[in-house]
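To begin, one chain is listed below as structure tokens, in the form predicted alone.
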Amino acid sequence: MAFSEFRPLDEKTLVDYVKAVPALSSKLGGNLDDLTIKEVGDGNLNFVYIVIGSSGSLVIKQALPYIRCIGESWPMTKERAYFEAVTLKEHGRWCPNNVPEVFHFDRTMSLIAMRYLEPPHIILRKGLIAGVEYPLLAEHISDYMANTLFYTSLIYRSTTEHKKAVAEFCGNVELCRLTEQVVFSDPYKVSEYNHWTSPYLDEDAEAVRNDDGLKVEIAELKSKFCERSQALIHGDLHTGSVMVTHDSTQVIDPEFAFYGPMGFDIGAFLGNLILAYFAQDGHAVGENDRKNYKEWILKTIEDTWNLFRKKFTALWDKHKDGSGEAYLPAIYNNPELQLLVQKKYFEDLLHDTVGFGSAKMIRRIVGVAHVEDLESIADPSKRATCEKRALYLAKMLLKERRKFHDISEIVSAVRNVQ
């Protein structure tokens, strides 16, 4: 069978196209007509196929051209799977260990095959939701954004290469243009696509639309996000872009991939962490009242700032004297001034973090999709609880994040909120 134009694939003609792919048919191996097939997409925008051979598997993802949640209502670009895989490819490239391998795609068919994650992984928030911790979980995440930042940055890059790959990312305009509006601007007003727990959260999401200081704040992150092209970013690094065992942390779905501000990556993470933080509360039952658990949560997020901190800066360290750009060593040239300049770097990169991931925090409750760790709360007036909180501490650092000097005090503001 050819495929020589795009068509969404079921699980039927997904077997008609792995037999004329060889690329994949010899992953799986034996009788090809013996697959097993099942569609796993659970996700806003994509069809996601597990494929198990005889003697191999992978998994099979397929974009549409429109948001798959909404519907064709909502036009949206096939060509974020070309996106999706060279980011995919790039940052396997930096951190083997933590992104999938990519053994094909298919432009036409916006269509990529990759390495699939068997069990026990599982998605990072649902691990959350069922209070299960994961004690490498800093290490690895960390290991992640370190080397997918770094090398991707013009710390490390020259300015020739670091610009010719800007240049390819900004195909992947749409994708960026549906952040925009979903983290940048519909909550901040009315909007047929926003939704909260009503009537609850109802005037808390109509002070989100009339607080002018917010607004303030929220139009310099969207000018970073979209002008500042500092590394090439995940994009949407959440804990459902995550999937874990005790032992294995493995980063997917970067389809929001692009050069953009390092802190949306980093703040999109823990910004999701304190999420599922406070929605604790909502899922403790009987004797388990998750206490411990919200202790480990704050302590993982610690952990993965200073962890990536300290990686970030041995990398840097390390190649001070390399091709990179930003801090040529004839002006950088002495022990004093790098730490100066670092410093100041970290200040800036903690500030962008506590800013992004607010505005995550915040469209994650009045914006249009929620995070199952609140949402999956059965009691309306509990879940409500636990939003509002994550609210008043999401508008309070979007506000006053340049207050932060270290991790421990945003911790500490988590811990606090009563």
Second form
Number of protein chains: 2
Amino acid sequence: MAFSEFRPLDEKTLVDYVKAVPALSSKLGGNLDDLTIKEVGDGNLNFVYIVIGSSGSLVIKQALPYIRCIGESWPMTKERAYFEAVTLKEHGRWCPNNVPEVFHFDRTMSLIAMRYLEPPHIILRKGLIAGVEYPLLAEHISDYMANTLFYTSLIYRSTTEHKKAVAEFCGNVELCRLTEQVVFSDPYKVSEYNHWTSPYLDEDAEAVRNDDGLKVEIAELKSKFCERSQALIHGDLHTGSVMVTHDSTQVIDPEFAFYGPMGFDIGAFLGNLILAYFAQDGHAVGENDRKNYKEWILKTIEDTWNLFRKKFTALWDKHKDGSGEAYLPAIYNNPELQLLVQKKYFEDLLHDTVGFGSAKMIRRIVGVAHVEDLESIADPSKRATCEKRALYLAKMLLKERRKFHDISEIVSAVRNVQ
Amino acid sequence: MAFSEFRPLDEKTLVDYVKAVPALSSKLGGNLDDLTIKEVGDGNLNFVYIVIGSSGSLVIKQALPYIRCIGESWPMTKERAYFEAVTLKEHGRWCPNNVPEVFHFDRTMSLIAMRYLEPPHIILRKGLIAGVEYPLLAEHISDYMANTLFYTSLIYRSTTEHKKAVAEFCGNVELCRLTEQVVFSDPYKVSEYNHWTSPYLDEDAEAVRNDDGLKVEIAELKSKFCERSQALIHGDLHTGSVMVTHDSTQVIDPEFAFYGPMGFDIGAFLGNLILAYFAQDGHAVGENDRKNYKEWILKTIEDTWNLFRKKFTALWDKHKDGSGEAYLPAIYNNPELQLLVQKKYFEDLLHDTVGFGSAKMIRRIVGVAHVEDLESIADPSKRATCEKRALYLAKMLLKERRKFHDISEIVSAVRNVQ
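What I would like now is the form predicted together with a further copy of the same chain, since the data block earlier showed the form predicted alone; can you produce it?
Let us now look at the entire complex, which starts with that chain.
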């Protein structure tokens, strides 16, 4: 059984593949003719199979050379699987508790075999729609963000290591271009891919396309996205890229990873939580008005940032005499200066986070790909009300983000939207 | 005659090399046994030979695997010649009038053969010390900066082209690290390489090392230098990297080139003009008080920025419907918005320029490599007076740069230093 060239697998040929790869067959154990295989790819891009054997399980993800949800008419390099595998390993190295283990990667086949996140793991976004609280979510996701971003930044690394890694991830340009298009461009112009809750948001969508102030700001953020190699970011850290149980938080699907601005990851996560918050009124039924749940989301937003900041700072302090090049110990050698530098660092990062988070909200309301939190509100007028609130907030935050200095002020702004 | 491996050339072996390479021998013509060869490398890093034959001339520059002015104790990759050659060709493509033509590049030998900039071309810095006015300098150097920076930025290019080029220049990391050390680090800490006009500037050097506000700002600039791939910058655009006559301005020595922040180039040039300005009082003799010359320098600073801005804007307007990805025509499609976006762009760029320019001034006064403008002032007390003024201005500008909105305000600040 040779796979010397790329070929798309299906449930049947997947069995042959697993049999041919010892690293996989040994994981599953026993009789490989009795595997349970289920295709579950509900994302936009890839095929994902759950493979369960007599003594083990795994997930196999294969990238095809186009975007699954659109079809062969939108080609997309299958090399994205390579960057996803490298990132899963690199992020897993720094935060093993929150990144699924990779068992096997086949570059020819654009195929990753990794840990199967068994039930009751579900996609966080679905939990947020169902109104489930995850008491450890902020703790876990802040662990993930602090560790992956700190350890791949110049605060920890030498410029030699950094530039080498940056150069490699420049190869993931097609995925970066997709983000540039759908996040930073399409929502601000007429595009065949854009859609919104019509006719309710027709004027709102047009207003976005005609808002010069917004366009000036989105240009700055796009430049930062294209030009600033601050850390190895996940690149698509919305609530659909996180799987959760009450005790576990696992970050998946980093195929958009590259060296980019940290605020793009943190903003994606917080922005999607804000969308979940505004969607709650659309999910409220009878006595379950979701009021408490909305408060839990706001608390999670605040905790995530504050814990991220605390943990990132702790890593910084721990490694301040290490080989990182951004802040040499011989220069930043006194506690007051360290505090001063960190204060400025997090203020700038909060502004980036709020900017990118707002851009991510806007694109989910008037761009090509929407979020289930809002799409699942069946009544379009009710959905439109939720969307208008989120859009109002996102536009304001994008333009006014430099006036905010603390996450609590952002949370107040969310709460104050009527 | 084979040169299958690297070997350092001298006046004698250079002749063998020239004879073996038709692209070179044909340039020089006639009897190759009658070449005039002169080693003239007065820079810090390389060996440079002028080769004159019966019917032509050229310059041959060879990089050795260490820094010439320090010796083999400070190794430095000779691959820098590759990045220099690529940059000369790329910058030459966009601004052929101000970049010497490359005739031949040999990667194995780390050797570039290029146009000999014949007399009366001299290094601009020497002209500035002599008090010579170059009426076309601002016009020419703004041509160079506008064209090389615009055409290698995302305003003109697609992200696909851009990321490919960025990845390649990540390979020039050793030269970037040298800049990081001597510009952004050493002046702010105790370093064996630092020196200054002692004892006059002892307290000033110590004050730089103890200035927390300055260290916060230099950290931001260092991050930008390491992380922001805005355009293919020269990387060392001081007045020693420019050769001039009254009619010609030629930019040489881009071995530090990489994709970095534009303000680093513009700031290097303007910062070195400001150093030349402050050095004038040290060169004033008798009736030649250099007052008019100082005014000419200030005018050149102002003209350079204003012409750069005008030309860069013209290129932007000319190519606004092209394939550049930063500002898509479908989004930035109206004249007022275009003005708004450009206003913000140049305001941010001026702040970067002033920041990097100030950092370059500081390092030339208390860091490892000083400038001849000041070093050639024989009287140390007189030299110290000039240096103190430049240092005072640079520290102020570095910290307060965001308060300046126009180059005329910067020029006023220079003029107001007593």
